[in-house]
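Presented below, as structure tokens, is a lone chain in the form predicted in complex with a further copy of the same chain.
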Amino acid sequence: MVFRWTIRILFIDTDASGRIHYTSLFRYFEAAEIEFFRHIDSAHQYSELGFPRVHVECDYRSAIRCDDVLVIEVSVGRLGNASIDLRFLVLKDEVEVARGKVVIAGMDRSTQRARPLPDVLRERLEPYVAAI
């Protein structure tokens, strides 16, 4: 299973090259992540559990321009004991234009220490674990 999220690139996302500034995709990965967690009824930013990013990466295949409509497919690369490896496939007209990975780690907001993923969250994420 994947979760699909559609966005339209804004003028503010571009730079003087006439194309999207590469950091803008991370903004949309964050939006897609939040909607994905909302979709599986686990809007994580409300809980006592925070999810700082420990690793992020992105590969860019083709130019993305203002007003492009992109589909972001969210899936899970690996579920660790206290971490989630989220994958983002970015499609334009059904062709891959970029691919991202964001590893987030469960952290107790009050102690600021690592904390294992709750079972209920793990269960809701498992259908999205992809063979990558």
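To test you: the structure above is the form predicted in complex with a further copy of the same chain. What is the structure of the form predicted on its own?
No partners, no molecules, just the chain.
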């Protein structure tokens, strides 16, 4: 199962070449992530836990320009004991234009150390594992 979120690229997110600035797609990934967690009713509602990003990557396959309408598919590549590997597939007109990954760690806010993900969060994420 994947979560799909649609967005139109804003002019402010493009560079002098007219294409999306390489860092901007990470903001779109974060927005898709927030909507995904809202969709599964787990919008980072765990006050004792922090969720720092410990790894990010993105491969661009084709040009993305201002006003392009993109569909970002979100799935879980790996669900670790204390981490979530989110995968992003970016489509323009149903053709892949980018692919990304963000690894999020579950961290105890008081100790600043890794902490297992809550069972309820794991249960809500499991249907999305290995979809992309």
